[in-house]
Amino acid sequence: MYWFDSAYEAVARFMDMGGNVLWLIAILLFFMWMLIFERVWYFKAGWKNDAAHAISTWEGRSERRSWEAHQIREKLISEARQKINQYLPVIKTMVALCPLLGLLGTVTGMIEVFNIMAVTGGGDAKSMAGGVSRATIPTMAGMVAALSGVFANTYVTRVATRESEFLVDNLTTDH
């Protein structure tokens, strides 16, 4: 448990350093993650039956030139691409807010450092570089929050588009 311990405590004094906006970017992150889990696992386990069922849908009506079978297949697709698609714009916005908060964090820490410089008389210049560094680890969190979002979210669109186009691709008139 002396690795539990210590990883605890370096993510605590780093939660410190950065202030509460940290915090904030952390629970975004985590929810971040739980959607893009949450879409993974979709297209590993749930998305075979949706398509299943579209696809045998499709397949047991007897008439599929007609206009009227061409607005059913039309249906089938829109309502798995709104399996497909869910939650992906959540995602691509909690991507776009990491940076933001992270830009809120260097704000308040600028803030701060304004604050001491005023006080202080702008002298002490290990108090400043206190608030610079306090200032300058929410830009980073958030960058590097919204990276890993930015890949996943790319991998999760990419999946979603293939998974549509297969299914287009799979409901034919054609026979």
The other form holds:
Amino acid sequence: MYWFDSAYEAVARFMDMGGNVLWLIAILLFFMWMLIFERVWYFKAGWKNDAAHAISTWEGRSERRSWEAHQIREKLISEARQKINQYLPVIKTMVALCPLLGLLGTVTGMIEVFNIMAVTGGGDAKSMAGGVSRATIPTMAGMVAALSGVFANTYVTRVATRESEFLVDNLTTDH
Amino acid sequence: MSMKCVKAAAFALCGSLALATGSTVAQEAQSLDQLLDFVRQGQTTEARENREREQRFAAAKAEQANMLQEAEAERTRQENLSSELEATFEENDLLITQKQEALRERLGTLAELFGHLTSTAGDLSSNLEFSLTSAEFPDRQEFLDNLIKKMSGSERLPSIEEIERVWFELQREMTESGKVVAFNAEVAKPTGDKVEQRVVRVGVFNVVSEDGRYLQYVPNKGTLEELARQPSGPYLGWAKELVAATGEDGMKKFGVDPTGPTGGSYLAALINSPDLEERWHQGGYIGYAITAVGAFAFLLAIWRLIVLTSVSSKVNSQLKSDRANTNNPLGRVLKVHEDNPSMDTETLELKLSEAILKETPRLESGLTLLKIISAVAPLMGLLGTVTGMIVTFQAITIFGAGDPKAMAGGISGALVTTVLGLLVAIPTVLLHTIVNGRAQRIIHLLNEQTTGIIAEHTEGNLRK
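Given the form predicted alone above, produce the structure of the same protein in the form predicted in complex with the partner chain.
Once more the chain from above appears, this time first in line as the rest of the complex follows.
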């Protein structure tokens, strides 16, 4: 358990250096990755059933050329898309919010730095170091969080597009 | 006319005479003869009195001469005494100079030692003036002051006991600065009452009272005073735990003021730095505006979320039912087909898209406003920061940049609006995404699935 303790210690020290905004970034990152994993999980497990269900409903029809048939096909695709694209806008927004939270941390850290300057008169660089680290670390954390989210978001979006196209291709109409 | 004048003069004369003699008063003359009589009588009396007075003075003259002689004798005696005393003074003066010379000679190297003793006592006195231990041992300041006064004159030497007491006080200060002790002391509350309380002193760094409040030692009054503003966060909790601790509890976490021995300026600065509410007020009018906009956006988002949730649950129940219900957008669109089932498909599609077009603005209402607020809030924050900076730099052009404290305080205040702007923008963006997701789901459903639903219905009816 030694590694766990030392890891916990390192994380606690990092959080202490970065200030309270780091916790906000951590919470946001947690929910973002929860949603990303939920999407990945859905594509791996739930989507197969939904796609098979849509295809079998379509294939089970007696005729596939009338106006009604086309409308029903549209409806099937639309329903499936809604399932595929669920949470994708939220994930995108969360990725965009990470740097904003980093900025928030920077500004609060700067306020602290200037506040210390106002108290000590600016002569003591050592006492300002706490505020400076509180100003820079959230920016870095926000950037890292956003970067990790950007890659995951691209992957999830690409899979969603591919799978919906796959469904469109598989619901063939008789001409 | 002239007769009247004479009468008045006579009366005045009579009055003045009566006053002058003093003995025969208030006998009013009935006629001029009688008045004459009175005057004569008065002359006789006065002559007699003058004679008596002359006799009295003659008798006293001899006595006065006697007294003069006596006084002259006394003067001579005093003059003799004075010269005698002057001689003694001169003798004594010489003696003092001799004695001081002897003292200096005999002191020799000891003089240096006493010099050190004086300076040590002075240092100790100035240290103890601000030391928190003075609340516990109040009498030592007086002792040191007396000692220093004694040493600065050249007549007396400190006794062995006094020198040892300086040593003892130095040693005690050292020992006490390393101790955490509890004792009872009178504490002045911010309300002005004085309460006898159990207080805990942490070396010479901090004093906390039994209710976990930080105290301050007031040197000129020699009492402990509760700080009017207490530090925030975990510091008060630590103080409480420390006071409640007994010997068996082991280590306790506690932050000490490193500047404690010189008056505790660090703690004062910590306490004086603004808390959250004061920071919010630093934002000024722009800060209040951002807060108002943020509150509005939050309420709007919550309201839209509630409305859209109820609409979407109605739409969900519509999806399960066969009959079009006009209490929801999907039902109202489906009603177009239900009212006129025999339309050809092209007309139906046109009518449906027209009905859908009517529904969308109602579903999307408020969303644009939310989006605008999420974009405008950081801009407002920036505006506040820039105006704050302008004020700060104007202050610099007037007062010069000599005081970094004033400048830094202004900048720190100016940045508050940026923080407020971000604090409003971040949740608003998130809320907009969530609300927009709800609205778009319903709109997609209307756009892409209504015709499918109608087709399913007609097919179902055909099969029946």
